[in-house]
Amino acid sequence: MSEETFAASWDKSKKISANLEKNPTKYTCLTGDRPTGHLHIGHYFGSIQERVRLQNLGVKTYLLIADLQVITDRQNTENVQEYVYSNVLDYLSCGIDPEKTVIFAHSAIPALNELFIPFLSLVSESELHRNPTVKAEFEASGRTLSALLLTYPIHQAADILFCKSNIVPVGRDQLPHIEITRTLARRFNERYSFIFPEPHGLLTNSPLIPGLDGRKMSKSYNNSIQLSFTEAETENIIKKAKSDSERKITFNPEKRPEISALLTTAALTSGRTEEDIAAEIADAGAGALKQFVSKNVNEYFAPIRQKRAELANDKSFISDIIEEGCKKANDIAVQTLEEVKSAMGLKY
């Protein structure tokens, strides 16, 4: 994506953000995660906080657990059910309210997945191959490009459009998905009848949360602090985090990525700046920094973890929330699919 295109997207996003405060009920938001592992503090600061803010403003919010999309780049669905329940526990403990946000699973919404078929007719193969996310995931997988991975952006478009979402919280790297969705909505409306709004990406100022090794925090890198960790597990993984040979603590993400990653985690959980924390610890070294990080992470997430532990005692409660959310989402998807079939002349 060119800098000019990104600048235009950022400007539009800022205007939407300003209007959200005044007219939240004019907006419908779709967001979600693939249940490929346990959620970590990067998810919390990068997306969950924003979801809670939007729902509390009064934005109609749908939270998708994209279980079917797990197999775009994986061979099986092992542990997916465990991760789905774990993710929902994390959502609830962080402030997602099922009375305000519809939490649902991909595989439980057949009408949503049926929308995938007419959308496929609106995009060319070359357009799919140009999507940077598809390219990156294909290269990372090291396997033959599956049809599901190639059409992953179309599935995402169905996710966004089934509930007629007009905003989608995203990072810059996900903007191409929004552009494909906008293109599909526009093409359907022009070819058949106006049904779908053209959604916009809602870009946020959320910081990129580095992992404990300086790379992006990721489930697959084993460099993350999971929301479900105990205090002891948190202390243990931070103690094992990479550092460097220089004793004095300074914030320099380019030259000292591991130390800087620890400082960023400390800053997010203490409300202070990286530079301020580095100046305080100074010559005390990496050991003192890790102790500081552990203390602040555990204090920050203590209320969330306490609520999570309480909710985990009642698995049927979590199942009921998923079931109710799936029912609400499916009702919406059925209604949208009926509109699509009518527009296409496929009602019999």
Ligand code: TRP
The other form holds:
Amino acid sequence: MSEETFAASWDKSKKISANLEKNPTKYTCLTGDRPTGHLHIGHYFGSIQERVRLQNLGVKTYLLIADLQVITDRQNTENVQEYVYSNVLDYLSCGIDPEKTVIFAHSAIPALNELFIPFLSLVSESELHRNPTVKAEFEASGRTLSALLLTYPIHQAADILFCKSNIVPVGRDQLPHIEITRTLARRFNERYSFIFPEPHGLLTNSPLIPGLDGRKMSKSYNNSIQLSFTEAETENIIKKAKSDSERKITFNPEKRPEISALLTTAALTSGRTEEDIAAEIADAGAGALKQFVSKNVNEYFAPIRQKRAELANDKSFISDIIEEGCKKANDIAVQTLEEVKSAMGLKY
Ligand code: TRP
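Structure of the form predicted together with the named molecule (previous: the form predicted on its own):
First the chain shown before, then all remaining chains and molecules of the complex.
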């Protein structure tokens, strides 16, 4: 994506952000996660907090568990069920309210998936091959390009458009998908009749919280603090985090990524700045810093984890929430598909 397009998206996103607070009911928001692992504190600061904020502003919000997207770049659905339950527990304990947010899995919504077929006709193969996110994910997967990986931006457009959502909170890397969704909506509306809004990405200022080793937080690097960790597990992973040979603690993400990642984690959970914390710990070294990080992470997440433990006692409660959400999403999807079929003259 060019800097120019990015600047335009950023500009639009800022305008929407300002308007959201005044006219929340004009907006429908869809966000989603692939259930490929347990959620960690990066998800919390990066996206969950923003979802809770939008929900509480009164924006109609949909939270998608993108279970069919798990098989875009892997060959099986191992552990998906476990991750779905775990992720929903995390959402609820972090403040997602199922009365305000529709939590659903797209595998349970046939009409959403059916939209994929007419949408496939609106995009060319070369447009898909040019999509930078598809390219990057294909290269990272080390496999041959599956038809689902190539076309998943179109499936994702069905996720966004089935509920006529007009805002999608995203990171910069997902912007190409929003562009394709807009193109699809426009082409459908021009070719048949006006049904779909052209959604905008809502770019947030949420900090990108690095993993404990300074690299991107990722399950495969074992460098993330999961929301579902106990206090002891949290202390343990922080204790094992790499530091460097310099004793004095300073904040320098370029030269000292590991120490700086610990400082950022401490800053987010204590409400202080990295520099301030570094100055306080200074010559006490990495051991003292790690204790500080553990204490603050555990304190910050204590109420969330307590709620999580209470909710985890009742597995049927979580499945009821998912079932309810799927029912609501299904009603909307059926309605949209009916409109689409009418517009296309496919009613007999
Ligand atoms: N691709 C997103 C991810 O990897 C998940 C997702 C699926 C999504 N469908 C979506 C996000 C629709 C936003 C809108 O995290």
